[in-house]
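Take a look at this one chain, the form predicted alone, written out in structure tokens.
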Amino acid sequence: MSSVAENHHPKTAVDRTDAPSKLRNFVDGRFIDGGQPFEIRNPATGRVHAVAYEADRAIVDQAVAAAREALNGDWGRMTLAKRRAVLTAVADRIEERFDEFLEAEVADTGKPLSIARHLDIPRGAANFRVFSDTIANLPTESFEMDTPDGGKALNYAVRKPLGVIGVIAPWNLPLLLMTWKVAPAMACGNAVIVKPSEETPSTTTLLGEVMTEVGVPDGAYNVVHGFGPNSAGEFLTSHQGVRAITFTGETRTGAEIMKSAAPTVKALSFELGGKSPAIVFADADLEVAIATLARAAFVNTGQVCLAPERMYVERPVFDNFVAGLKAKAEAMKLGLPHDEGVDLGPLISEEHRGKVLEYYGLALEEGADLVTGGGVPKLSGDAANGYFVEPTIWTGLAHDSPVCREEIFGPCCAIMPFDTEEEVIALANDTKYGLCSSVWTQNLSRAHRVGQAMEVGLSWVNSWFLRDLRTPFGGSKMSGIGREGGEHSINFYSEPSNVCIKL
């Protein structure tokens, strides 16, 4: 690809001597300049801490060409067991810069270090040693028929890659969730092109770095930065030379996906929103339900597309239930995602803070009980400028009321009485959602009766975020379209060929 070496930096994502952090597009191996610029905000501060470039459709155009020059040359002969030998490399190498992803994470959500550290870093690498075992351990399936003329065939599938996948990357858990994808689209033999966040680029260029270290073939993984319409997300979506996209995020930008996607029929995956309900009978374990739950709804600041925003609760225990998650979102401390004991980082953004304080007033004038939060922490020093709002809590709002039907992505969560199982699995399912349920009981029929009435992709019972990567994970109705993990992920990213032999 003549026109991207041409105009290229050293094989590194960022000027580590300049502050801000430049974060350029990754095409065909290289670093390349081009591009308008735009601010990464530390959300924690307010700061910027890192500029990225924005990939116009020429950009875009010579990633796609990258990208299927890829799969006709080394990275498309290369033998499964060399693929899956790189693609282990490519977890070994994140494990060894890991303090590079940490810190590029953190700065680009604000999370608490503990956190990034503990989940998005460790299963950013796994990821990549998850799909490489699944895809040496998957059967094709084959068959023998008689002929009309009395002889026999033998028919076996060998499975194919599909060609160029557009990976669309959400900001909440941007390495983990980006190589959910990558990792499965790449061991099918796929060359990708990912568009990452715009509020957070850092680590998904990073990677680019991590790819040439270990001997990806240039263009079998390429990053793309911008925004969505009129920039790279659309450029890439509409592309004819993209076979398919995969995305998560807001059920909106799917449905716009989808219309972009639309003249070249791609492939699609989606993970959409969600407001996931909770479900405690009188009998659950009360003490550890609440503590579950709390994490459940407040961890990552409730920018988590699995929180339960919607709590029913039998109102025997309801108002011990109430005062327990009050006394678990009054106990955490907000703060720098370095500080010591910290729970909760910032929003993500402030445009995204203002959208949840909305619905933190809506809440009020339409009713509810405050049970405790509710507005903007007052923080000192650095974090003072952050994107903070407070873990929130109301009681006493109707079922039907926009703050229990809309996604509000912050931490927060109504809290609803019940009294009979038909009544809470109807106003559980009453939802245009349908991503996941967690349900708390003791009694073992009533955790399969009401477990399986969910019209959710996955449903939990006495737990929540427990899962076997190999398991299918999706949503139904408005929450997304198709099932990711082990060999679902696999069959996405993959298409069967049938081989017919006359024997």
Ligand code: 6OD
The other form holds:
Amino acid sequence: MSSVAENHHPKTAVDRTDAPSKLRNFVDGRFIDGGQPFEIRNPATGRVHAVAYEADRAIVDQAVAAAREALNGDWGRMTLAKRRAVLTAVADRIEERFDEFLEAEVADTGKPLSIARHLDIPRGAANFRVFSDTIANLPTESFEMDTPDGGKALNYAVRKPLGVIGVIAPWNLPLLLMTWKVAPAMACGNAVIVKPSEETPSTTTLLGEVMTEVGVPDGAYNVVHGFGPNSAGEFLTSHQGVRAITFTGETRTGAEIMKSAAPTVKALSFELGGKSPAIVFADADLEVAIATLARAAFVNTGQVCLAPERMYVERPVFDNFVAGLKAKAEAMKLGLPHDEGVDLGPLISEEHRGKVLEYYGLALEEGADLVTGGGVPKLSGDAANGYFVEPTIWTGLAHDSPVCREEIFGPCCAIMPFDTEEEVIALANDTKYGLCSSVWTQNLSRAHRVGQAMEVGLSWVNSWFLRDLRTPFGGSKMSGIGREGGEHSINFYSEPSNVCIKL
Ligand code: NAD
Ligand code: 6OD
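Show the form predicted together with this ligand, please, the one above being the form predicted alone.
What follows is the whole complex; the chain from before opens it.
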């Protein structure tokens, strides 16, 4: 096998090597040549740090053929115990190669090393452990029945993999969100073809090496690089040989994928965009609410689908809350991933920064009061060419302003006052999205009442991002289709097949 490692430079500092890493497509257990090169920039510096090769239709066909062969071969024949053992070995190997994953992730995303170290890479490993356990602990149903001739029959369901699964991933938490789907899909015995984001292909590529190292049979895990329309993404979503698409990304991309997948009637699991509300009642522990919601709004430079871009605060504590959040935002240090004490990295690309800055401008046009931020910070050295923006807070925006309705996906939030519980529930739910919410109160009844009234897939009370991986994860309304997590993932990535035995 030719290894990506020869070409992939684990870095001790961002962009210190001149030669870009070469990220080839990983098909049938090996890195293959072919495809048009495209550049991957480190958004913290604007410099090219890698080159990936866009898979054309022939390469995607090759990946689908390899995946099907794996299902009919060693991977499909592997016992559950062995499959669980190799997936656990994947987790072990990610941990052994932790620093390489870490450097690859921060080079692609520019995010602070501390975030990737504590969140992205550990969750990449944990996802394999969790689903290796989950698959071993699920019962299937059985029913005994009377038959017309006075005898009996036994029905029992067996869980079967769906077949070849296309995994299409975004750039904000690349390894975490990709393995969140790959791990359960493989635990169920499917073969996967991953199309990572064109912005962040490095850790997905590195995982190909790991798969081979721990003995995952050739073809069970494949990686095709490229873009969406008329590229690897669409070749996968429209492919006759792919049975299901599991996708995380923008809502409008989900709609395009639905169209493309319709003629071949694929199963779909979608984790899409959001415009999530946070609600702070006057009886909340304000200090904890401010600290948690500052993290929620700004961590990963606001590029988290669950980020509360709308905050509703009960009028008596409104001014204190705004002042507290402002202080937190202004204390955040922006900089390069390896800088000491850095809190916020750049946005993912120049293009995305352009979009976020348009909203920054629009907010002011719409009469917002700028509490803090609103522009591009002045950074020096390597960071001067990075795609940074200031963490930004507005008040005074109308509820129906586009800034309060559309997903911005940047480090920003609008804070609005409210007076009654009924009013704030209506405001929070008045959106096409329904991913999550975060309610803050010390009144137990209200916590349940308002928590349950949120039209979302995940309703947090006095918390945010806290989650047991066995619980259902997914969005309501235009924030998604289906639920993943624990058994919910297994239910998507496998299908029960009923066996009826006349006794
Ligand atoms: P995106 O939709 O632009 O891209 C996601 C992936 O889809 C990429 O790999 C891209 O190449 C691919 N793609 C784009 N068009 C395609 C097409 N027509 N056919 C097939 N593939 C296509 O999203 P993004 O900008 O990478 O990520 C940010 C978005 O993801 C935000 O909207 C965010 O809310 C959402 N997100 C949601 C969740 C969640 O759990 N609900 C988690 C993370 C991100
Ligand atoms: O933690 C997860 O499993 C998950 N899917 C998080 C999503 C974050 C969105 O940006």
